[in-house]
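Take a look at this single chain in structure tokens; it is the form predicted alone.
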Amino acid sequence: MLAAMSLFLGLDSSTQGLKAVIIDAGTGSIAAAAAVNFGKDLPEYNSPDGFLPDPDPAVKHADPLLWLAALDLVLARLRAAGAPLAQVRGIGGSGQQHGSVYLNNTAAKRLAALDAAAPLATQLAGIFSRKTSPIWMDSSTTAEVRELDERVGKRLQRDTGSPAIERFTGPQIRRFLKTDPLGYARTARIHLVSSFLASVLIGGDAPVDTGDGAGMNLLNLRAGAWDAPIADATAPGLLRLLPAVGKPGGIAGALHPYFAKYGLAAGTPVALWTGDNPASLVGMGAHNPGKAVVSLGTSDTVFAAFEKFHTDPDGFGHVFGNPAGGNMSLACFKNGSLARERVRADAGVDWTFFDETAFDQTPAGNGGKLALPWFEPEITPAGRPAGLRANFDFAAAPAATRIRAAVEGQTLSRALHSAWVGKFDTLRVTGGASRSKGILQTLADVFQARVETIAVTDSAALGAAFIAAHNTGGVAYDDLAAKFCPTVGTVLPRPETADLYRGLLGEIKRMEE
């Protein structure tokens, strides 16, 4: 039986801010929430978009002191708002994936000796062997990716779940070794954003979970442990610099007394932190296989849970650990909502026409007319240059035809590159475009799956709170999803469209190639 007030705190450190949510797992309600926007609330860190300006557009680094200042500020805001922090039974968290934090040999002592009289950013300013942290947006490691491909080859994807990727942590570590060998030599520990902030909370050395650790090109997901040969190929002595690997359901440690000044109880269990994508999987109630999440944002993502470890034979999809156990897939498509916006603007129509009228005026399948609106270089499939691709005279076609061609082309591509995961019975759709009737029906028909829209915002922070409730309070993920992730809308597939769209998958593959 759950206590009358079963409160759990979830924290999500994203690219542009830090969010906090306290859930009452007993009643299925949000007890309190707060947020910090890095650019607006902490302008002294010169990071208006969450990262430091750099003359090289490929370099995207953040100041880890910014994340510490935000942690103090978000907890202070919760306290000031009267949040019931003293009753919080467990804490969980998520961080932007792939970002790395480099600590020197003074870090362990300083973390253990946190002083409530001084801000975190002040007393921890000297613990970094690398002053800035490369984040997921960084693409400066092209040479290092090529080197890892040459040194490790196909086994990198086969065992870690992903090929060498510029934004992944392993290539970033290798670049640090090459550009600053003295800084690398001064490094005693390399954390992810998630495990670093968990370490601050416990005043110790938190493990890395398999969800976030799989975004490093270093974790052998088959074994659930660091891969020594891959680590050695990445940088000498790297294995000793990596934290322990934690198992799903694990605890990072107990909350340091420093945080009692905000009203939290010292010793409160802190769950293993994870990456923002694994946390969102849980926070969207999609932790079980057979249910996928389609996020329709600036970039579109498709992610889903599955049990038996396997990888994308085409090498485009990624595999991470699932905080609920097993694994999850993720495919990211760079041309998402911004591409749809450009198609709409070029057609000279409003959003009502784009979302509804265009689909009323055209048949499913669009007579075979398809388009891929790649206005930015695409990453799934990887290495595709920018440029709209169509199998008909796109510019001369009516607006409705162009809109359906683009939406169906995007959706067929999403289905093509998630087929390796398995069959989905349900798609949970989020993001701004989830309001579009035409897009929702197209998703239902192409995937031949039930499409659900749910009333969830800040899914990573909510997922972090779910992880806290499960790992520290023993609350079942199914119970949490039932209470916090209610379905607000449903679209069913039309069986008569199944063969039609199945037949168009080959055409989309041809257009991509």
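In this text the structure is predicted, and so the values were computed from the model without any measurement. Rigid core: the largest C-alpha set superposing within 1.5 Å between the two forms. Numbering follows the first chain given and starts at 1. First, how it differs from the form predicted together with D-xylulose.
- With the core held fixed between the two forms, P181 has its Cα displaced by under 2 Å.
- After superposing the rigid core, the C-alpha of A400 moves by 2 Å or more between the two forms.
- Once you line up the core between the two forms, the Cα of K423 ends up 2 Å or more from where it was.
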Contents of the next structure:
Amino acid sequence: MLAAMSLFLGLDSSTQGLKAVIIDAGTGSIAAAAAVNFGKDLPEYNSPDGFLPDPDPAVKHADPLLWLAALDLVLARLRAAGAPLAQVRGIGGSGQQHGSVYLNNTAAKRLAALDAAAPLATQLAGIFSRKTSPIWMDSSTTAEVRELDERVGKRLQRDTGSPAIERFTGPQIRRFLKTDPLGYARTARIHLVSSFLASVLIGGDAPVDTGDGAGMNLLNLRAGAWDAPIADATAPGLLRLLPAVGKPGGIAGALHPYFAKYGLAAGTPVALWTGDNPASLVGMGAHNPGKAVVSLGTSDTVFAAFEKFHTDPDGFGHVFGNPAGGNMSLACFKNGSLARERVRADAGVDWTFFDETAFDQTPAGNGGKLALPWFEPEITPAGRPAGLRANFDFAAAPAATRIRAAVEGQTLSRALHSAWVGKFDTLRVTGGASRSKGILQTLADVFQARVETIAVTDSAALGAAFIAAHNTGGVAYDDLAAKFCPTVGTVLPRPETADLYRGLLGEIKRMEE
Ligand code: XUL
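Alongside the form predicted alone that was just displayed, please also present the structure of the form predicted together with D-xylulose.
All chains and molecules follow, beginning with the one already shown.
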């Protein structure tokens, strides 16, 4: 009975799918999990990678009905698997950041009147004033970013935590205003992916949290409220289209009776939803300052909780609200695992060679040979042409030398651009490449920090469940982290490499310029 009192559901709506996990906060175990892949499981939405194909490579929009269909499907899957949905005491969630959903003036009524007899995507098809949602991969707003820079200037970064960024919501809203003024005029509410899905769960109008709200170029993080002059400079009348801003620890509302058909209890408290990166921060057990997270994925990210509000002096990184209170930093490096994969494939070696052998065959520092595998235009640092950069004849070098050069180059660049992210002595590493002994040792040596791997795979969904347990059940984040995020591996920095890598920081900086 005691265990049944402590079940919490976490949902994560990412670019490519929706994940659900039910945690037992009492025993520290996963009670159930399910997932939906947008492309494979819902092919009728014509979005193999989670967004709609578009002839313009800068345009990346998704169909919000796809996210609704996925919500019905993932809950149906949990139910079919016999998950203990009736005992869930609270629900939390996270969404891909920056993506926005535009609702017309019928939305409030239709959300309140959800009918269990029909699927969400059918009964909510008419609530949108913009048929598609721009997502974080969209980069079609270069002109709007320039306009916001001109209109607001440096204050944008100083008060919202980020300069104007193409994928951020404010520039996207401005583009909508410019390209479809009638559609903008028909808009009654603009939600983030996270607050939209929370709104559906409660059949109402959920607040935006400061974690995800900070990804909009609209939230004054110093004040924890929308910045009226910035909203005005973005689009006229925007302030009244924005939902309330919720405080960390807050509740969005009570679960709508619609969801009783899956076995969930109507009225179950739904915590404020947040962005996937803020959710990952807590899901990785890194909600307190002192531990930074390095996530090695399609893009690599470095993020950490920090105390006193400050921003990246170079203007590349972002500040978001920390769901546990305070703020978090995030630096995003576009050339992550795809770049490593290309270096490996071009060298004609397998992953064991890339992950380990290459590092056994070469010395730390690689005799000064470094490479920056920027096959895609990099965003940290931004504004440099794409292409591989090396300070030696890369193509002619042995495979092991190339691999160490690329991994050390990437890692030194991560270190160079994350000096501002917050104080830490530990790096928690996650993502596919965290299996590589060579990468882990390089991280430990370059950052001179203890490197920990933990067993968590879906850190955003797990973090969403933590947020549910904390905000609706009063469970402490420290308890959750201790139970769910134990360290499974540790790599210590070798002090004798500290000077070597410190010396190479200057060289990588020169190569970036
Ligand atoms: C962060 C960002 C991505 C998305 C991925 O700024 O754009 O990490 O949140 O879902």
